[in-house]
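Given next, in structure tokens, is a single chain: the form predicted on its own.
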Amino acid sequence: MTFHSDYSLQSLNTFGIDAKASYYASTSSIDELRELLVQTEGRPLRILGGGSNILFTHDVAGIVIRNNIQGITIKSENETHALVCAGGGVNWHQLVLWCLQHNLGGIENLSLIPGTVGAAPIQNIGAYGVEIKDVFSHLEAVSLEDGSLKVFRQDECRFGYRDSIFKREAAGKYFIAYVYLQLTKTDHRLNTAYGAIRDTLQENGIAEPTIHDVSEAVISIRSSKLPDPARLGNAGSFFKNPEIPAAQFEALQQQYPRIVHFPGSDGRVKVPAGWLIEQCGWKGFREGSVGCYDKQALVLVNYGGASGREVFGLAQRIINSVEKQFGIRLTPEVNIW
């Protein structure tokens, strides 16, 4: 394995924010890995994916480890259902349309998510009615501490909105090396409920929707609501969508009739976070070199130069503002390191 010392990590995160790891290293395999845990003696260790769910808001003390460990295959399948394993390095749009390619069904409206496999089950990625628990059978990951590999099932994860277990007790714990998924290969269930791909579909003239329809027409709506990583730094949606008690949104509702809603967990109530944000006027909002995209309040952008700590501020001055107007606090969906 070979260090870098003092490593920049700008281009290794969509935000764009030059932070510098005090090492940084690359790993493509467990075996690499395990060289690399010998190596580093039980320093910190921090594991970084596809760098699109990250804030950087200062210096990386510490080793940085890339997961780059790349594949996908058919693990087992019968006539109706596959069995797929990709490394968790892998693009996580490239492995959906690798499996568009192969007529397996199950994620093609997590079409052009960003980020890598093995981040993937550590968010619960999810749009437009589906999550990756959904589909999930098991993932295999490597303990930073001993080098032993467990393999952790659907209910060992505990998955929840935007939330599993390696975000919570077993947050820096271990390295996802494989994730498993299990895919239809006939009758797939499509999820066309969500109201822009029924439109999308309908304003396309699609009665009969394919997989691979559904997919472009996730890819269609993510296009237009969200900017290019590449050309204007940011890391998608900042904010989780809160869930509120069903009496909060009753309330909330006899003061904004027109308050956007869906069902949550439990009872609760689900209101989008960009409408919250839009409404307490950040939409569109900018300030030097930080700001709010124009056409999704959900993002926040860095124009070019800002640090972490200024993103970072605008994100805690939007939360106080939802705050204040609604009684909702938004939570960060964006891991801030």
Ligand code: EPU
Second form
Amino acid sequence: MTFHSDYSLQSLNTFGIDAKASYYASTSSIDELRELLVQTEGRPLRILGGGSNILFTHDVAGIVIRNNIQGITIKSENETHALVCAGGGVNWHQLVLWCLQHNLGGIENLSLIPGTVGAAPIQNIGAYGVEIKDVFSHLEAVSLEDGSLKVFRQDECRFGYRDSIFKREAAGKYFIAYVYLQLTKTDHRLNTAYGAIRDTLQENGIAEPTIHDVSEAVISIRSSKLPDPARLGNAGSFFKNPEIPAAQFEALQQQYPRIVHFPGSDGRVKVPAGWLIEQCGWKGFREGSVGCYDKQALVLVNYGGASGREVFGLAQRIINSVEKQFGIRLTPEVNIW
Ligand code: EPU
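For comparison with the form predicted on its own, would you give the structure of this protein in the form predicted in complex with this ligand?
Up next: the whole complex, starting with the chain shown before.
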């Protein structure tokens, strides 16, 4: 197991922030990870996946381990369903493409989401009406405390909107080695209700879409709205869409009759953070190397050479201005390290 010291994480985070880890190693099996746990003698470890939902605001004084467990297999199947197992280090979109090639349905709406399979359940990735929790069976994780293997079933993960037990009680305690998804082989349950998907399919004259058509529609929508991290540093949505009490929403609606909204959980109302940020005039804003993306205000970008502190500074200014205008406090969706 090779450790690198003073290791630049710049190519390992999609924001492209040049932070350094005191020590860094990549691991591609559970045995390797266990060996590493012995070597590091209980010192705290931080696990890195695809680095696509993270903002480094300083160097990481400690040990960073990259989850690089590969492999996709069908573990079991019957006439209608297949249980697919993927390594935590597999690129998420590669898994989506593999499933499409094998004609397995369920994650086509989650096409082109950056990041790794192991990170996907942590924030319950979601897009266009589907979340990973909808097809999730269970996962196998290694305890960073004692190296033991623990299975987390669907209900044990306590999935919520961009949320799970791995962001709460279990935060920083596990290395997600394998994720198991229950996918359809026949009678795919297509989710095309989301406005942008419906419109794209209609524009392409597709009346009876397949899982492949849905994936292509999602890819075209995402590519038109979200910056490609390979070209422009970003971590997708920077903030969560806030849910506010119905009474607060009604008062806001009086003032802003065109406010966009969706039903939230427990009778609350979900308001798109992108809309709030745009109303405050931030969309397309740029100062030095940081900015608010001009096609989707929820995305903060690094035009090149920005520090994590600069991105975080812009985020703070946006949070303050949205709070001042709407009385709603945005919370980051990305992990701030
Ligand atoms: N909107 C604006 N201005 C903007 C951006 C959005 O007015 O600058 C409005 C849109 O017109 C639309 C509404 O807000 O009416 C929703 O916009 P969009 O469909 O682009 O989705 P979103 O709520 O901004 C969420 C997810 C995305 C996911 C899309 C599609 C969160 C934090 N973000 O964004 O996820 O791709 O829905 O399902 O929930 C991510 O998590 O990194 C991510 C990209």
